[in-house]
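Next up: a single chain in structure tokens, the form predicted on its own.
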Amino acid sequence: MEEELVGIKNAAISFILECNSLEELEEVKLQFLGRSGKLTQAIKNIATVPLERRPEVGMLANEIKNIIEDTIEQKYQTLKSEHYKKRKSAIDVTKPGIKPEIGHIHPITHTILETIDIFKSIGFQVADGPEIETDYYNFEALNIPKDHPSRDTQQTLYLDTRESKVEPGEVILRTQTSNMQGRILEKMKPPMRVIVPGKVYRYEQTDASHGFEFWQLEGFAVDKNITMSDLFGTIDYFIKKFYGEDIKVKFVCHNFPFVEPGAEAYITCAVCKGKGCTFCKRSGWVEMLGAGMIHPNVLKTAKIDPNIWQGFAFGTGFSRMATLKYQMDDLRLLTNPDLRILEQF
């Protein structure tokens, strides 16, 4: 037994001086000391060995068993420093690193921010709603009965529902952010002065000024003795803080169902500085929102006196706030996957 103990002895360290990489050193280490390794199968046979020899062999065995470990931690420092030394002499440490790829805020998300903390400044609360709504809200609420005209300009995207108990045409992807002012002017009592940023759906063609899916700004105030003049100044007040004081900003009367009387705002287009390019359809104008008065019939369908209480609203979209922000030609821009266009912000 101790000739078998010394010859794995003499066979392991020849093996290990051997070693020329620390794989080669790992498999060796297997070979000998591993759950079927040479030593390990040889310290389990003496238990064969006749009881009187068996602490001499035992003795024997750990010795070498530490011989043979110690021999492979030398080499094992060995190899380690020389496999340390090839690395370093191949790598150039002057040379710079490569650089992370860091993610941006969209300019969307910028415009949001940026909005918000606008309005939150002037007294606004935020408030936020469920894109996937139901027809009174996104229209009867906001006096547009099923069979009103204007219905044909928000190209509706309508849900299918034939597998529910939901009437056809009920249900719908709503097409304006003003859906929430029916729900928050029956849950709160005025005065109340909300925005409300989300996402909205229409089906529209799309081109550089126009799309299906866009983000939208809804806001509105209700207050005793509000006017058309509280309204021209909160929505000036709010253009040349985002877009600065030399932005020039005029209203022109519109009509909308939800308001009486309506208006737009029209700005100085910010890309080409009222020269006139594509995105302004070269009128040097660009449409920034529409507004008006409440119109006393959504009043009294949320059971708000009109008498008492009165309101103005205002809505605009994110998108064509941030192509103009930044002075993009195609707000196709920003649904672009391009980084080269994101790392810009």
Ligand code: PHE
Contents of the next structure:
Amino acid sequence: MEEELVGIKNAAISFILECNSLEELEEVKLQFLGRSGKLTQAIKNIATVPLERRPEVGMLANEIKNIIEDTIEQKYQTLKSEHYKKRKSAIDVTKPGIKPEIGHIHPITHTILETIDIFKSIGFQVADGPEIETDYYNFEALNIPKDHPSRDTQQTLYLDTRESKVEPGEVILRTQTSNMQGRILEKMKPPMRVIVPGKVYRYEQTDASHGFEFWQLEGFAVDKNITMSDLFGTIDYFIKKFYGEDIKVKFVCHNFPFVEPGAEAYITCAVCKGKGCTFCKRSGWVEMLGAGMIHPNVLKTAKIDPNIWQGFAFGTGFSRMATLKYQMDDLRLLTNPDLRILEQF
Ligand code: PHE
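For comparison with the form predicted on its own, please write out the form predicted in complex with the ligand.
Up next: the whole complex, starting with the chain shown before.
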């Protein structure tokens, strides 16, 4: 029995000394001192030793147990201090920390919010409307009957209506936020000043300056004695607030069926300040808006008397506004999910 106990002691000590980690030490402890550990079992067996030798063997077992426990404790302290030393040397306090990644507002959202702020400050209300629209509000109510040639310029996406009660070709994805002119003129009583920021869709091949889904801004005002100069003043005010006081606006004649007279607004290229660059194709000007006086037919359709009320309307693209503001040469960058692009703005 004594021999067995001494053997256990020697084995335990050599195992303990060989331990390289706290985990290993814990295992060795269990192996010898655990409930079914070698020493624990041997101590249980002392009961089989003849009575007269039992105290002696018991004392030896106790002594061995103390030795093993002391050795474990010493090894534990050594391993623990080594462990901390290693950890300390792994932390280099002079290294720069890891920067937490913080998101920010997307350039398009930023453009929309800034635009809304500017128009709100001059008394415009903000309206929202459906992206799934009827042919009526997108075209007919805007003085664009079924066979009108201007429909060709708005590559329309038709929704499959086979299962519904709606006539085929009547439900579309809106091609312009002007769809809200009819809806709002019909519901609100003049005078009114409204802007409608929103998404529109066209069946277009995507390239650097075209997308199949993009954001537009529609704006219109209806009141008594509204003239073209109210329109010019409003656009000029907005462009200068958005791009800076040094930006000029020029208007040229243009036809849109829902305005008469109609115009297109060009602004000084904000990239080169009018000197000419690749962004403005060396012209110094960038086409920015469609605009004009609301056509009497549009007012009449909405049951507003054009002899009493007049209005102006304008429309522009937020993507165009954003690319010019942030000097991007490709509209597609705005819908690219690559964070390396977005982080720059
Ligand atoms: N809806 C027109 C377009 O998408 C722009 C426009 C709006 C023109 C209002 C005149 C008046 O091209």
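Residue numbers count along the first chain shown, from 1. Rigid core here is just the name for the largest C-alpha set that superposes within 1.5 Å across the two forms. These numbers were taken from a predicted model, which means no experiment stands behind them.
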{"query": "Shift of Lys29 between these two forms at or above 2 Å (CA, core fit)", "finding": "yes"}
